[in-house]
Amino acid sequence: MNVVEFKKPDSENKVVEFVGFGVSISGKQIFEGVSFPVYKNCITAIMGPSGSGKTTLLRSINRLLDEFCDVKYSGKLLFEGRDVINDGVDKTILRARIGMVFQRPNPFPGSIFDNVVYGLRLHGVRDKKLLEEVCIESLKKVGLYREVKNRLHRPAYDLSGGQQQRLCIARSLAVNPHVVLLDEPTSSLDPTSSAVIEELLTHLKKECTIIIVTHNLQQAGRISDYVAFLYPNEDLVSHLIEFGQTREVFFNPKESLTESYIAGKSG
């Protein structure tokens, strides 16, 4: 079900592509010259040490940075063939097509039901039957419906941390996004809840493209299809060191810095 239309041109299998992309915040260059593609129905992990600009890069994709920072972009950032930096893209539509899940679960005040259908209501959907159908479908996708089906109108804050994070993923899925961005989505969860989220993501990539920031190299190795490795230079400006299929990057890296990082000798 398409709730918000975003015109999709004919293109290759690249959903997102960075082309010589850079970001500076309040005059400080965070990274520059970043170029790599994000492929449809794959999980791409962005990895690197703290301060390498991973979250900044992630939040550039749906232009969320614009709301909080004095930000300047360089290069191109293509979403479905369209430059979202320079082509005057409607940010509201962009963020409906590119969902976001944060490091810590952030359910909104209100019920489980209200959380899931928040985006639909924001875009003018008022049909109660449709809202109920989408709520149930989205909760089923994240394996949460059976756990909460008898308390959909109870506060979302009543859920456990792992359940809240799955609720946030369900909320992003309800508006039928093409891409879901996840910023360290399991860092605040226990190992059991983290494993549930990881398994969920491997299933969800069948219907949307996933980009995840993670400090956890084991997690990146377990669930991602591709990895992008960022690392800062002596001036603390990050660059893309290596991009490729996860297995190749982890077991046959092209760059010595990548090999050192994966081995735990740097960063």
Second form
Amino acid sequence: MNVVEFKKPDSENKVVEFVGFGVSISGKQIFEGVSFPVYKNCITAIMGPSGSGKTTLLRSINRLLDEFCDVKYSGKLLFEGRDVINDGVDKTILRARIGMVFQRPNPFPGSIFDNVVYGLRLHGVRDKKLLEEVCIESLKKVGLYREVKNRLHRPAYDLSGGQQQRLCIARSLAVNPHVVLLDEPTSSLDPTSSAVIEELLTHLKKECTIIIVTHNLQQAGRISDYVAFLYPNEDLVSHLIEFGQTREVFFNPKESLTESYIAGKSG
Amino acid sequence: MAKEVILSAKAISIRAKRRKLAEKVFVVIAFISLLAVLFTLIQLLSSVFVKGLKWLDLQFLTSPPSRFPEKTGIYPALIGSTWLIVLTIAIAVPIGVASAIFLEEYSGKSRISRSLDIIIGNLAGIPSIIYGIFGLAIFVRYLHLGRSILAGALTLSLLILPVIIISTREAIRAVPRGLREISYALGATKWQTIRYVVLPVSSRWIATSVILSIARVIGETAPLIAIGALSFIMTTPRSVFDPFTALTIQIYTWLSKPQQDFKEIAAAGIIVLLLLFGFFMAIGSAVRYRAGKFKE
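Having seen the form predicted alone, the form predicted in complex with the partner chain:
Full assembly next; the chain just shown is listed first.
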């Protein structure tokens, strides 16, 4: 190419992009025609009422849906410029780039150390020193290291719920993901632990892109930079109602549906 | 109006008394059931020990059987049973666990896999003598293994395989879905998920089913008689291709002898059987404890 690019093209800042994206599970259309970008080093919140397909949307990004249900995709889902649906991407390699944290903390029955380095071991890292280094670094990132440094080799189940959830975040960070997907990560936690995790996420976005599904509007308002709002129509098929900067969507929604949802009138 | 009467303080307290009474009645019934079981067990064990204990000595444990009560022993049967248990478990557990993994994780929900479910469930209910006849036809005759320990172990493996497969599948199914999800999400392949998450989490339950299978192997007589395990054998087996006898067969033989002394010797044989069972139970429980325990 002999065209000199002076400005970073916009597409380079889009880590994930949905283009007319739809998912149907076992023949039932969950959502369709969803198009919005996810920008680098930002927190993008996906919100919507129960059953609007937020979780499904999140789980299609790392193709986790494929493992558990009969799923059909339509449209495009670009991850770093590549269509992960149609371009024959290796799912295990894709998932190494995408971290994930679930609603309930789900540590493995093993030590704290084993939990954090699980992903590294999967990808063939055996070097003990390196594993230890990454473990400590990841735990520091989630602010857990000081609390657990004397019991790295004790069971992860001994930790409190909030600590377990931070451990799960550390576990997903250990493989240096470019994107971290969080599926209502604070919904099973008390307010204090939730606040710790929210604070943590706002720091984490400096090194990776975060996509979070949340029921909690205040949470979305507090921590996210962009929001995508999904809402089901009368056939229970969801569509993207609105996408934009959080401040815009919350204070100056373009759609009346968004406005009433945020005001607590529907959904 | 009616609702207020039913929910009045007085009505509730009357019914509360009745509910507490129902609980007491249940506890009494449960306790009586327990006593009945314990009583039978103690009765059985005490009669065995009273009769058999005086015959149980080193000579009895280390001698081959004999016509003379004071010279007879249980050594070949003890060795035969031990071989049989070890070999059967070594054959059946890997095959059973692997089959269960395949059925549960890889075969999907096709019609074939569902009909296999029913077939395996039925196999678990087939009388053991049928397995013996099958073992005689296939292992002893067709594969020319003869009346060997190997033929016996293969036959008993077939017998316990359905149980191991069914319980391993249950154990695998009980692994929380969240653990599988995160394993995949971290980039694990299916096999890695099975190897590092599913098997470790379910190993405790699998171990329990193996312990139950050991009990079954120790107690079986019919299929061994069907494949022609010998009741009178002077030599101890040296390899898996040698003929053998088992404790249950030996005990049965002594019981069928007319002399009173041999009835008591049979009781001694039962004590040895119980000890061997206890020994393998202890090993099994230790394995299960380790499997369930947190690993440093």
